[in-house]
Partner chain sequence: MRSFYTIASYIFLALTLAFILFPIYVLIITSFKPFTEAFSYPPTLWPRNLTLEAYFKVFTHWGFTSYLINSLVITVSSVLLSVIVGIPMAYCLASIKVGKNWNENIAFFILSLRLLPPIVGILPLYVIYSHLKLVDTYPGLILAYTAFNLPFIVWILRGFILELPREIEESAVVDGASVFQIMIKIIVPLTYPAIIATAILSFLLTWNEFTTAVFLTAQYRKTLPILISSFIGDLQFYWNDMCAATVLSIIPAIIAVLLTQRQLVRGLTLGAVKG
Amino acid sequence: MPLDVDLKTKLLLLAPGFAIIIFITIGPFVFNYYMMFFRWKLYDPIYRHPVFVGLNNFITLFTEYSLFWDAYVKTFIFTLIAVPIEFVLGMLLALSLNRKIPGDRILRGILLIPLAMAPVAAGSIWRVIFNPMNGFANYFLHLIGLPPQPWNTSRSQAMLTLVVVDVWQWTPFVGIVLLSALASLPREPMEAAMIDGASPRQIFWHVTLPLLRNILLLLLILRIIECFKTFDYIYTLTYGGPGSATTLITYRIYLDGFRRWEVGFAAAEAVLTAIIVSFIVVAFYRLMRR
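Could you show the structure of that chain by itself, in the form predicted on its own?
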């Protein structure tokens, strides 16, 4: 028989869990929104302690601080390159594994390896691979008779290096989710289309994709959010360089908050980023629903 526990006992048992949630999530969230109205420079004698400046941090962002918007442009470029590649490759993986092929279970297990790897570890491994002096990438190019490349030390190639790492880690995630979605689709619409004489390509474009619309929308929103949160690859692979070639928005906030020690200014950047990402997600959601 179930135990009859009164409300006071239930609240007492739940209190430690709620305290941890408040301390870990809600506390920093409220503190960040509080600090965005203050100028707090830990290295500055004048602003060593928080000084209330109202909306001055946001005014500075919109009128004077071009590095912030330059990081946004680079983040948009990174997202527009990485996400479509991941969706195309992920769909190809899902379609390939959705049929009975020898060793399909082994392939699915291999796909989980990039997902199980911490982004910091992945970035460190790819830093060794893309080492311009003795990395595996240039060694492979040497074997096929091509000249070595500067990879993450070149302004023109560093962004593509980040894209390669991101595609490597997140394409399996897209593929596995789409594979699960394909396995759950009803067979009746596809069988009816085949009876009507539709080709496999027509079935894919006019039957399969519309049925996957909600899953594709969810994946798109998740990937956009993750692209705007990209930090680990930058920190371990390029350090935002060369120059500021790979300084995406999260790394810019990190530099302002933990290198320049402008805590209040970094808090304003973080809040503005959250607002912009929310608008982007809502816009994509409405567009895809149509």
Second form
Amino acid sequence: MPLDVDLKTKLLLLAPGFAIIIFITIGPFVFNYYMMFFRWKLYDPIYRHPVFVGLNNFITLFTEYSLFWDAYVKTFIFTLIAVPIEFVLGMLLALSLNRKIPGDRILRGILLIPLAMAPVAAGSIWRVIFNPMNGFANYFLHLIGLPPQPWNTSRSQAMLTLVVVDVWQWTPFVGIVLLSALASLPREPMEAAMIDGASPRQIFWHVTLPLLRNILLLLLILRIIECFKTFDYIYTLTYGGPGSATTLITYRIYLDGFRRWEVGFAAAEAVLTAIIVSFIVVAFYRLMRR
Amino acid sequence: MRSFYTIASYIFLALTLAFILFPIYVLIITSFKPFTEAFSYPPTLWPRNLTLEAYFKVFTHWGFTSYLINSLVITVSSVLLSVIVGIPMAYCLASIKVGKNWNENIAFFILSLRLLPPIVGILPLYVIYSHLKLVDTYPGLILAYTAFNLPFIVWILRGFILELPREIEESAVVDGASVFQIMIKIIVPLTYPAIIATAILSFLLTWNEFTTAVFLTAQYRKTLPILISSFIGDLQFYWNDMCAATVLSIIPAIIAVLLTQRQLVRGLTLGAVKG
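To complete the pair, please output the form predicted together with its partner chain; the form predicted on its own was given just before.
Let's see the whole complex now, leading with the same chain.
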């Protein structure tokens, strides 16, 4: 039974934290809902002072500003390529490591290195590797007799380079989490299936995978949310380009808010994005509850 | 058949390891190359001229020390502040009845604030900060990072406190201990390892954070990730310097990860998988 104490004590415990959260997170978030009604351009001679425009920002977003929706398409493409690769490789990694192998402690230590690295650093190093002029990627292609590729400087391959960095940084994470989850599964269902003569493959698909369902869903939502936040790799590898080829949603809001300084317009974009992300989170939460 | 799976898994592990280690290898060797070699073709797999040039330049030319101090001050203060503020919150939401069904809902609400893309909140925060003259200041950045760490710390610590046996607290209440005495003399000592691990994980996330730092700083309070991002631009490619700065700044992060190996999985899956 939880303790019941007087209101003053509860407030003393909760208030300091809430004060900070309200000032930094909730306050600004609510401020978005005010800003979105204004034409407000920071450091602009005229629109430095906000001008009320009603729902104009949204009308622009829904009727003519296709770049915003294009950013969503790019975000979905990026997520749909990167996340499945991370899950397949991560699952294989977890299955390979889920037994006694020599030096597995060192292996796990190595797997943690990408997690320790700042995403900015990861993006920068891959940029060194992918550099079309003298990077290792083209050097290796040359060694096996293939022509050099433009990588992050081309419309068709820029997205691929972002995916590679994301896969590099997050596959080990998915693998380590699934490894922990595998280790904590009950042994009885698998032993029972084995006694009934099920093959390792059947056991994996019909026993192990269903037991991992909720962990997989949680990992999936964490990874999808992270894809929506993708910024550092873009900032270091492609600047959202060429053109808008790799402008994912966070980068789009950054371009509009912090490059063009159209903060009212960007606030409208932020509000729409918050709504879309909430829908995705709630959908997954429902799935996990089932 | 069994041996086929074993061999296949070893091959897979070897390839994965190569994929993971190659960029780290490139990072380390490039940091020891002189400028001209770092930019030559074909790239050398082992530096022809091993040199510490880049490491010296990072300090003498790029002002690594001031970025390091900023990163240390901001990260350590915000982690400390969020732990100090977070423990009472976590304790209250775990053990004290705030209202009917409120505990769970408040905890989840706080956590959900962390799920939104940071850019959604940073833009208005920037507008507010520029009015309050908090952009590019220590207090501004420390508060911002505290607010980002808090949901994480509260959620994880609450999970740990909920796992403690209730009898300990109940007998303390019977003995006439106040809420604050219980928190400081019973809860904190019992969850001490979890608090340390959560703090180190927050340290890691803050240390590597870029999006917030790049928008809320201008000149004086830039952190290490901003330094790392600034070596490669449209017209400049100081790859060896960038790699040297990265090697130096990743050391605390690697130590943090190795120290929290066991709690890392639990922390990063928000308590769902107990590592």
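For the two forms, the rigid core is made up of the largest set of C-alpha atoms that agree within 1.5 Å on superposition. Numbering follows the first chain given and starts at 1. Everything numeric in this text was worked out from a predicted model, so none of it was measured.
Participant: If we fit on the core, is the Cα of residue 281 displaced 2 Å or more between these two forms?
Facilitator: After core superposition, the C-alpha of residue 281 moves 2 Å or more between these two forms.
Participant: Residue 55: CA shift of at least 2 Å between these two forms after core fit?
Facilitator: Shift of 2 Å or more: yes.
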